[in-house]
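This document starts with one chain, in the form predicted on its own, laid out as structure tokens.
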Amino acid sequence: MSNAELEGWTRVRGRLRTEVGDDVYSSWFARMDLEAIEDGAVRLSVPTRFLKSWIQSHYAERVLACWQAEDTKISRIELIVRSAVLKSTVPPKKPDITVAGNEAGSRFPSGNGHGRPISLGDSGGHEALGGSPLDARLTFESFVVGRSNTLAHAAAKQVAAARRSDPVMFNPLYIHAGVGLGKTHLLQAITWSGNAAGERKVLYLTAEKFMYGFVSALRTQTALAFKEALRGIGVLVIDDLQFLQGKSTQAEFCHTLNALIDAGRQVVIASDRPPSELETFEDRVRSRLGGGLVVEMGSLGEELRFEILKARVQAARSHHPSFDVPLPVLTYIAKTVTHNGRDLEGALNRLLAHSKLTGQPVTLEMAEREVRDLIRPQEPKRVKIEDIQRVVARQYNVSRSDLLSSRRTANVVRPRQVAMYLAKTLTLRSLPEIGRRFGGRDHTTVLHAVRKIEGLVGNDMALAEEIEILKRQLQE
């Protein structure tokens, strides 16, 4: 492809993020690639028969816009999958972080860190059985550590290090961050890892995997099978837990989780959020999900950046020797580029292809032009429930099981009502689900405690500045 149609490309994509916004663009569209464009005909590319369905079904018409807006001429989108090629039998013991533009960021099918398909048995032919497809450039070795991330990576190391024979000492481990932060290259690191060992049968699958096998076995009539082989399974990795929907399929989760627990295996999962915001599944899922070991990993910060960018630059120069990025580059990045990993990895995508392609070496003015629409405004903090219920316990001398009690004395109906309103104002949880984190009360409960103190606020000037001051104390 061109330069021309490569940059076409960026500004489409970047008209894409604007119009659905970054959460919905990094569920369904950051791993879809240009591949061709020919005769008014965008060729795209994304890796899961699951991922084209949606896309097809839900954003076609707006994809096509996007183009369109780019060059009138393009007339139709054609999506394809892209198959996970296998480039090598043996994955490289310690392999490089890389940027894009080199074979060894291609997709690794899940294995047992021999190249080969991990054997489950009788499984009934299941693809869903074989994993999710592997990138081996996700490993322990490029993981970059900070203060963010310490307890998520030494937690992750220590599933992968662990013998058969050893006690599981938290079960399940659950990982929860935002979008780019590092979630599926620890679970991945666990699978090559773990698979590399030989010590446990170790599965990765993505949400979309695990429901596309279990309809896949209802259909066919081996959902037995199916079940049998995933509950064989040594250590079951899964990932983008929030995107598992359906009772059915939840349910069957849910049993396999138990029969896994329940027997000794390990599991872990990482999701956007914690167990306790994962609205659609039922009390006893994330009861159970909350029971191991749940672990945060926060922002990136700018010293961590700039570390993340160091390393793969050092990467990218084993395959491009004359790519190079000054320090004031890198610490410029660091510093405007702060949202997630991804956008670091696209910032640097952009210089080496700039580079690439024009010849000319890397500067400052160079990276302020190349990077500006990854450089986003800060998004305040996202406030939750617990935390106003702790700000507001705090402040009116009540403890959070008052808050949560059926007790109806004054000083903690008030405290109650004020925190109901700010769950509704501060959260976008609806009032169902901020009546079953208030105690399980109904949600004409909330609503009402929402009008009263909205009614007290136009009148009671300390009332309102109260408020005010709870609501900085939650989003500073």
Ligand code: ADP
Given for the second form:
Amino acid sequence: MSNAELEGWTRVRGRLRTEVGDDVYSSWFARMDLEAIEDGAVRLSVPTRFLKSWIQSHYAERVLACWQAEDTKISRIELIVRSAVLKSTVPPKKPDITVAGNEAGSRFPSGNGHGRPISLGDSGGHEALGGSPLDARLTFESFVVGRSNTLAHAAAKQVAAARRSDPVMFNPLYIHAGVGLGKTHLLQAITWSGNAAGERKVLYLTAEKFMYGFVSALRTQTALAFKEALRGIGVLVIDDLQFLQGKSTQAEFCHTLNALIDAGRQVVIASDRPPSELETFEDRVRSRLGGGLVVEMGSLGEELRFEILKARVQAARSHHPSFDVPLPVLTYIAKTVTHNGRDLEGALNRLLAHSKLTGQPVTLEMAEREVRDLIRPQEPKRVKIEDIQRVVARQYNVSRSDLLSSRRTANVVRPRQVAMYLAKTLTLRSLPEIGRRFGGRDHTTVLHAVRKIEGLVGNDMALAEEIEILKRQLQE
Ligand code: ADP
Ligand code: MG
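What I would like now is the form predicted together with ligand ADP, since the data block earlier showed the form predicted on its own; can you produce it?
And the full complex, kicking off with our chain again.
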């Protein structure tokens, strides 16, 4: 693949990220790779069938549009599931340069933990009965407790240590936090530790696995066996609940949840949002989910990041005794790589790989070079609707209250539409929310504005330029 193509791909990803927002992007697109561009067709690969079908049914047009904005000759997107041997843009990791490497520790530093390849079809319903694979490194021992996760950690410990005869204290335990803040780590720690205690069988399932397990179980008519298997477990742990989609899957999930809770079994759930914000779930499911203990884990503070790094280096040293990271480097990474636990892991993996491959000690200078892109200066800033209104008003020489007013003269209608369009593309706000913030307008009005501007920028170069400039101002 040519450099130009790769650079184009980087821009396409940037566009996609801006359009769908960081969270959606990292959930669905972070592991999408460019394989080839041929005759107007772009071939992209993802690691699981699930991702493939999800992206195909929900984001195919968006992805195509982002490519077409890059290159008008592109007419088609082809999604494939890459097998483990296919090349990927992530450098292949040998076990001996994985931090705290071990047999199960083959996670790529940039992987997001869920959605490893799962085989479907051949093993049919039986597949559904096992849990999702666990990472041997994600235990309580390696979990660092800090201000942002004290409560979640304590609750998790409690659940893992409870005996069969103990009354269930909070059910379900519902932990929510943003990407990379330790949800999966905590859930797998519960699973390891609970199963090691041998008191209760703990089953860890990603929502993806629950969905596929259940769907394939239904298809092969072993739903009964699946339910039977669920009954045999003491603690059901479900990760990334926000990905559980589809009315019938959700209904079945609700059923399972109720059955388990009523039978005094523990349910533990992690999600990227609180129960009340699981928009696609029915009210009664949401209220059941919120009926136990709901705990949020906040972002990792600098101190916690530093401690996590320290612990990681320590763990890595048991496999790579010569690996040493001087304190100033740890401080530097803790200060600059602020995004989340995954990036911290990625940063250390790079230092380790670099020092292993070159045989040179880790220095501040090397660290600065290696982690530069993890600092993400290019990360789009969170843009506020007020800022958009202010900047647009200034650009078009109208007042902010004009934008919010019901006036319909041409000199305010267009700026208002531009501002709504920017609000939709640069923030994660929903159409109704944007409508409210623009003087209490209906969401259909916002949708109309967004479509209108989208339609115009395709033909009107001057407008496209204006909007680019506004975006740049807002994201600086
Ligand atoms: P989430 O599931 O919330 O997206 P993960 O549990 O996958 O996040 O965490 C991302 C990375 O950060 C993992 O490598 C994890 O081990 C690490 N991490 C996050 N929080 C902590 C913590 N408190 N202690 C140690 N490692 C952590
Ligand atoms: Mg996770």
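Please read all numbers here as calculations on a predicted model, not as lab measurements. Residue numbers count along the first chain shown, from 1. We call the rigid core whatever largest set of C-alpha positions still superposes within 1.5 Å between the two forms.
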Would you say Phe323 moves between these two forms, meaning its CA shifts by 2 Å or more once the core is fitted? no
For Glu277, does the CA position differ by 2 Å or more between these two forms when the superposition is done on the rigid core? no
Superposed on the rigid core, does the Cα of Ile388 end up 2 angstroms or more away between these two forms? yes
